[in-house]
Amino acid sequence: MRFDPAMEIQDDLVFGEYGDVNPSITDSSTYTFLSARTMEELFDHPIEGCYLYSRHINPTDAYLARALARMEGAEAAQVMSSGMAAISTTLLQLCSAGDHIVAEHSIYGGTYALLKNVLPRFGIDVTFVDMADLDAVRAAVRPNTKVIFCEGLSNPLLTVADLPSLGHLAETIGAQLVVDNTFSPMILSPLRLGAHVVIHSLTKFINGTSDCVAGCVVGDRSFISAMNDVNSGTSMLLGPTLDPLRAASILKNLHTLHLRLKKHGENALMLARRLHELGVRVHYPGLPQHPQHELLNAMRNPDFGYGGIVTVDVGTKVMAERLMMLMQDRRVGYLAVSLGYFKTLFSAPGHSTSSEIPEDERAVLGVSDGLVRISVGLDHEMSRSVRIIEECLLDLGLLNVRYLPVAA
């Protein structure tokens, strides 16, 4: 039977304390016990339905974690205070001093900075490679490689990772394939494609309303339990706890994710197709011209599109800034970082979300100063938005006039 992440969430029924259709929110940091023995036992190992302290786990957080685990077809999950908290605790749980990570070079700038500047301070070495080049990944592997790290769809160039091949390689060398699936929730189910651990920034598409910061780690029960070990678990001891009020809000939004992803994907594909017709250099995996288009088709869950991010290259920093200001002035959306919001958001990665990557490395990767990342919103009349963007490009001299009437 085909795996359907939306149905998995739909079938996850949770009632509140008094039969509420929404789960009750547990607004408490600590919990009482009827037996001192039970408290002692809980420090040694988890007891189903028994809670000790909300840094360990909170009932409301547990509801959200269970739904996210079902969405990924996993045994367990842990929700956290941010996507970066999820990434850092995962890598520190899997790696120790003397270990090695092979990582995608073109990734979110905060992740790059963690791998490049922070983990080496703890004796963890990192080699960055082009994950689309499997020979380069194999060549980078060492005897002490413990993790292969990639993004399902890379930020910001939307390169598609060959998860089955990377998962097979990880298994062969005794490493863990860790996938940041922030750009492609539901679209890709990495654990079913060969990954061992999946990470999300819940801040983005999963929550969808740009009103909180949160993250999660999804994997098998033994790994999530290890992260919560009172003596050695990085989630337990670093304390990236998610507030239960936010967990409850995200859980509500999670139930509309499948609908939002479809609309984000439809709108993004419409924009990407038109920009390609106009001769604009565009990155979008839903276009047949994308180098990994067929790979994504072979891996993706078919009901949720190709993602809501479109990246265009308009040549120079000045032109990118002018385009974004013009799109904001004409109410296409907002000049803002982040993604997955119901309004369209746009930013220049080379000077924002990828700025942690040195300029010379960005140039090699293709993250030029003229790159604009567009998180396409849930516009009801996307053809109107496409037409406005087209007019912005025309007014900046980036289009041939003869093309304009096609979308008018």
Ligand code: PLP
The other form holds:
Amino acid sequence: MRFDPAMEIQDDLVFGEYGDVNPSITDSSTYTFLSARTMEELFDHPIEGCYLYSRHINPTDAYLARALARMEGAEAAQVMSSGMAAISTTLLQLCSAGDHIVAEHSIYGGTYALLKNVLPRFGIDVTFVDMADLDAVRAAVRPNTKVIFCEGLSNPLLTVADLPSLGHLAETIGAQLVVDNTFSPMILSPLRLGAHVVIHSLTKFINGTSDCVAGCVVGDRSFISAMNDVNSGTSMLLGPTLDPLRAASILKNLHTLHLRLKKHGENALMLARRLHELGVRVHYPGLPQHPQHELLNAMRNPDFGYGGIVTVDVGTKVMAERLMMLMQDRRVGYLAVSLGYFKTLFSAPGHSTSSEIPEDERAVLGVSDGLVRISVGLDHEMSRSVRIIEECLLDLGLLNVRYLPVAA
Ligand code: PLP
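If the structure you just shared is the form predicted on its own, then what does the corresponding form predicted together with the named molecule look like?
Starting with the chain above, the whole complex follows.
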């Protein structure tokens, strides 16, 4: 039977302490024991239903972790206080001084900066490559490569990672394929396609309400347990704990993720199609013109569209700024970073979320000064929003091709 992440969430029923349909929030940092011996044992190994201290695990965090593990078809998960916490603790768990990581070059700027500026300080080498070029990935591999790191759909260029091929390569060299699936929750199930560890920034689509920052790591039980080892686990010892109040609210939002993704995807596809018709330089993996459209079709779970992010290249920084300001003035959405919110958000990655990547490298990658990333919201009447965006482009002189009537 085909794996369906939305069915996994549907089947994740929790009966709370008092029969509550939303599990009770455990508002405690520490837990009592009836026997001193049990406390000692718990330091040695987990005991079902027994909690020690909320930096280790809190029952509310555990409910969210369990649901996320189900969504990814995994044995276990650990929720964290941010997506960056999830990425940094995972990489520090998997790599030691003297190890090497092959990473996608065009990734979220924070991740790039971690790989470029922080991990080398601890003796971990990183080679950045174009993940769409499998020969380049193979050529970058070294005997000490421990991790191949990519984003399922990359930020901001929306490159699709060939997860089965990368997973196979990782297996062959004894490395781990770590996939940041923030842009494509439910759309891609990386662990079923060959990845070993999946990361999400829960801040984005999974939470969907732009009211908190959170993350998670999903993988097999032995890896998540190793991250929680009291002597050597990076999650345990670096302490990126998620507040249980937030875990409870994210868990509620997770149950509407499948519906939101469908709508984000429909709206984004409508916008991308129209911009393509108008001759605007638009990237969207749902367009047949996208270089990895067929690859994504071969890998994706079919019910959740192609994601909510569309990027357009309007040529220059000035034009990008004018377009974003005009779209905000005309109430298309907000000029703001981040993504996956129910309202439309737009920002210019070259001068915000990818600014950590030096200008010359951005130019090679195609993260141009005129690139605008649009996180398409859940607009009820998307055709009106598309029309307004079209008028903004027209008024700024950015539609220099023949003006097509709006499709019926
Ligand atoms: N991964 C991707 C693809 C992102 O876009 C971001 C943030 O924008 C992160 C990770 C970091 O997530 P957080 O801000 O929750 O730490």
